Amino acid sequence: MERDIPTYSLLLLIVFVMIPFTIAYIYQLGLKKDIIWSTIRGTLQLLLIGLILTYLFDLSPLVGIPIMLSVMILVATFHARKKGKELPYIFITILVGLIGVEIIVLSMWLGFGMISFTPEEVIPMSGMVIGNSMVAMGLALERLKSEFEQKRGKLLAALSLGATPKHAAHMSIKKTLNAALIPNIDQLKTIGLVQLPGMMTGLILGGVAPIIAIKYQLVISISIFSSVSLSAIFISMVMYRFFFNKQMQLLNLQDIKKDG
């Protein structure tokens, strides 16, 4: 029997906005209008995002599935292409980035037979991989333009003494996909314990039993930290290239944004 919250009670919850809302206010940190402008947003996407499932549950599975990814990965991609759009080819590469990984998760999740091929299950389940990739991709992207950044000084030490770009972009690398990477290895290290994973959740006030609850939290979870790390380590051996030019010379960024 499903469990319905009344409208009533989640006006309420402006309560809980008032919370940050003051401390913005107290300590004049100047996120006032963002903290109001991201609740009525969010609040807005969610109502519309609600009614559109509502309508894609509906169509057929070859219909409605390609349609919400498809919509899912493009706005993801805008907004994962604002951490690096001093890179050239930022757009297509993150693009190709989340539709390759989209596509080795749900052949997986499909040829093991861990979900079926329903909206139901699919659109839910994707999304949570897509935007998570979305987060890793931005992550890395900002953590490869600060290394090379701050590590300028012995990325051109390295290349004065005969490494190729590879081998003097080794080190930053790393310490990117290390960024990219930590968050969600220390979440898979606290699941369970410090807190119930926000799929497990759900399904579990949708009065599905705990341990088939669990079954999916660990399908979603693992899935979550291969995609993240295939989508950070994809964008950071594509885009380091375009810190040195064709003679093997480090660029800053806004030579690459010249170059672009």
The other form holds:
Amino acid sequence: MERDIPTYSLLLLIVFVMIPFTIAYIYQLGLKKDIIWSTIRGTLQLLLIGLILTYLFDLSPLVGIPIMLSVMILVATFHARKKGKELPYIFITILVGLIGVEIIVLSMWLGFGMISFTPEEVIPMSGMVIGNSMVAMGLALERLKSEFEQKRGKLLAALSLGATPKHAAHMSIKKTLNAALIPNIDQLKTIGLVQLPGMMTGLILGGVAPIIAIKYQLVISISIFSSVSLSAIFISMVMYRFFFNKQMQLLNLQDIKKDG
Amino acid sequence: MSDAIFQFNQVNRLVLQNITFTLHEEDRLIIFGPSGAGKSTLLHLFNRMDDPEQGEVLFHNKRIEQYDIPQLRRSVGLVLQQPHLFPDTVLDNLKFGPSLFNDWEEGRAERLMEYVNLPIDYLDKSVEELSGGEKQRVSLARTLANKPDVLLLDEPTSALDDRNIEAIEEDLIRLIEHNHLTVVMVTHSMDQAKRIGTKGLYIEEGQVIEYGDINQLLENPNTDQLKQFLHKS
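Show the same protein again, this time as the form predicted in complex with its partner chain rather than the form predicted alone.
Up next: the whole complex, starting with the chain shown before.
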């Protein structure tokens, strides 16, 4: 059974938008424009994606899937790179990281027969993995930068005691990974207790039996968890090196030569 | 001279200009001068925390670049202005350097604590529980744990109160003599310079103005610049 929401009731969503809009108006939050603009923009974006997806789902999987995955990875790379624009090779590193994560996850899904190679399954699931990996890389980059800024003295102390950059940075990398992974660990701990995860909610609404919805949710949750970990580890392990020069001296963020 | 441990020949780096001098074993060199004169920059050239843009630094008559960097930093130990301890126990801090070189034996921690006049039972304490003076002592012990031949001190007592300064100075002099260390120290205190140093290097705006016996420098300065500086401080 396929459920659908009638178009006229969708239009009534405007009532919901009116609530924040009225609040913004009464309290003069200066957000009226933002609320209207983001609602219109969001609606248009989703409509567009709906159209594109309908078109891609009709294409052969061997054409549609690579196109959509490439677009998703490129957009995610452009977005995540903003968090590390001071660092060299940031674009290519994130790009390689996201492609790697997607290849690993996709091979697992297909290899173990968890999903089939159809756009309907590969694209939304990959989207979740890529989106979460993008956020994790951004978080890791921000944290890495602030760790190197704040722990400068300790890093100098470690180097002056004879530590290699890898040794000296160990503590900062540990903190970075902690910060990047803890939200996901917490999410995994409370999954289903606080809120039903989005994918499961969607499947249940679409008429799928809860137990099947949970199976999908498990696949996606664990895939997200491991790809987020992989992304954060990858980006930290590659990027910390640029904070040092070949003479094992610590550089300032503004002195890190940007040649990437 | 055969016992030259460090030679700086025409070294340039940032503000530093044509720095030339020779340091002999067991010298205790005090680098002093006005703020921004390049004292810390100069100190960091001794263990390659920084490198010259021009000129050469010789360590035991060999270009300093020819040494393995971690090994060089192990034998030319640096104590920073702030302790910058690692967020672990005192013992973990002491072991940090030696564990990088697989060189640690039972009893070294206790000996180090004795050197810097801290109670042995502090070894298991977290560094957060220590006072400022105690932290600086641990920082000193952590550098000494690597058994350096040369000790670089970057204003090691500037963050401490008078009582602590005096006590740390006494310990410093004792352990420098006991271990036959060569010392290079940056300080603002001319009293401290006199108590610890044997040689002095006065720099101003990156240039060596006077170099020689510390008492000679402080009591009979040759240049107007140094006379003025001593008059002010």
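Because the structure is predicted, anything quoted here is derived from the model rather than measured. Numbering follows the first chain given and starts at 1.
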### Task
Pick out, from E102, K85, M108, L51, the position at the hinge of the rigid-body motion between these two forms.
L51
